[in-house]
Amino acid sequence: MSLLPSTYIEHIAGYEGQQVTLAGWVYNKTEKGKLIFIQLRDGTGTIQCVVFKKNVSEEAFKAAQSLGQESSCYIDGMVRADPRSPSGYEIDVRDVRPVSITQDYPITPKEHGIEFLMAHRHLWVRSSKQHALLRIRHEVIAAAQEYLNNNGFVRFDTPILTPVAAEGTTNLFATQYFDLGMAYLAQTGQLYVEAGMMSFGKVYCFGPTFRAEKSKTRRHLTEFWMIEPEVAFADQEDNMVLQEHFVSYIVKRVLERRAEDLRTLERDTTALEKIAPPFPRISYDEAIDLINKAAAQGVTVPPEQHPLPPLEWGEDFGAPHETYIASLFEKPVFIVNYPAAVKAFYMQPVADRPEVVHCADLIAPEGYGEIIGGSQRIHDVELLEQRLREHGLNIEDYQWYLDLRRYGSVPHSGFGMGIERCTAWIAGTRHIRETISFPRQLYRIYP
């Protein structure tokens, strides 16, 4: 005998006037004498189930009375249209069959502190706003892969354990790897996905990445998920065109398929509805000028309204600088051609300005900061060897990566999009920690 329900709440409209069996958890319950109102959730939605004493057995009514918040149960009943209901329907209950009766659920409808909620993350993900955030995350991932799959990209999985650094040696998680020395949790799949690019032309990898940065900002996690496309015979302009179509596709699909979740989060989608190619582009030099002029005028930056700090040429942008630049545009904006000194060793220098490289950070509107980092890669083996030495890296550790330039090298470009940062922007949540099931941060690894 199947334990599955006869339908799910998201499909309830197709069962008006019919009897159904739902299986789920009690999100909330109100008792009014001979009436019990149960808000039942099943992972696909929430619906009100009305238990009227005269319509059910004495045993079923007592069972309904026994259900505490987050008790699990089966509910049998008739589907009735009700325009007052958020879903447009409710259930006239005929039977209630408890599976597990819960009392004293820790997360009640009252306010809880963030530390308490993070310590109970395994339960907090059941709440309506966290549920909506993670559904949007799912849609971002599905849309990203769908776009790439539909445009000729091959998924090329890359290792999580690596023998060398990809982007710098100061933010690595290290572990002893049997008798072979140290291994490191991957900062990116990019170096390995370039090997796939040389085989298939257009590839992407998708998986967890790790950064041991001692950062406590709302934009940082030590473990996050990144999707990284790489394209052969593509320069930086090709790369940016791909990114703006990719991001626009993701936003459009989330707006179409997760509208109810966005409403649950009270997300104003006005700005999102304007996201379409092309995106504006400004150079690092132009951004520095804009920032320093604004700083001289005493411009403050939300949300804290701190004064915008000035920058020297050659410094990397902080969150206030990205927020200010984004505020000047309605769409995500590319900041291109950063100084080589603040970027990774593999980025292609600009021909007439070797102190800067062909790269771009895509900055999201509304203060959400960088969601994509990308670049054109060095395709000349001698120049790549030189850059490795300049970064103090051991050439022997990168011989396989240099081989990609020795045998059939071509100009190529790629980027990495952080799933959590993209989700935070689209969902409108200020804290990236809520866009992943179990956030790993400098001060948290439990649960």
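Now show the form predicted together with the RNA, given that the preceding structure was the form predicted alone.
Excluded here are partners and other molecules; the one chain stands alone.
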């Protein structure tokens, strides 16, 4: 006989008036003498189960009394509609069969500090908001892959262990690789996904990426997941058109399918409902002007309302600058054509302005920061070699990458979207650490 329940809580409305067997965990329990209310969760939802002493055996009533928070059990009972129940339905319990009795579950429905919650992340993921958030993350990933799969892309996964730095500038996690020297955990799949692009035309890779940066902010993880599409014969404008449709599709699908989770998180979705192509585009030059005008007027930036620092042309934006630019628009905004000096070596220079490159950062609204970085890649082998030298990189390490330009090179573009930042924006979650099951941060690797 199967151990599975007869149905799941998300489908309970279809069983009104019928007897069901549910299996799950006790989310909360209230005793009132001869009456016990159990909030049972099974991963698909939560429902109130009412145990009347006169309706069950003495053994079952005692069993119900013994169930502490997060005890696991089967509950048999009749489904009935009842306006007094939060979901509109409740279970009139006939039998309670404990699987594992728990007392002293550490995470109570009261307030807890973040240090405690992070140390109990393995249990915290059961809590309703964390559950909703991770469900939205799942939907973001599913929607992203679905969009690409439906638009002719082939998933082409790239290695995690790599021999050299892809971008050279950021810190990498290193590990000894047998007798072959050091290997590094990939900070991007981009260089490898370009090889796939030359085979399939439209490809994407999706997987974890690693940055050993000592970043200690609400927008950073040392291990995060990135989805990186790459398209042959696409220029940077084609790239941005793809991005705005891609992001809009993801937002739309989360709004359609995870409305209940967004409600659990108390996310105001009015801004999200306006997300549709096209997204505004402003140049790096225009952004600098806007920032300096605002800085001169003493504009301050949330959340701390610090004054916006002025910038000189050629400097990269800080978090306050991105937040300010994003605040001028209701949709995500592309900032295009950054100075070549502040960007990676492989970006294609603009024809009549070689000091800037064909690239765009997509900045999410409401201060959630950069969710996509993308560019048109250099397709000329000599220019690429020159850029590698200018960045102080070892040409020998990049021979395979240069081969992609030696044999049938074509103009091409691509981008990388951070799953966690995108999820944080859509879910309206302040801190990125809650958008991944087990965040890896500067001062935390347990559990």
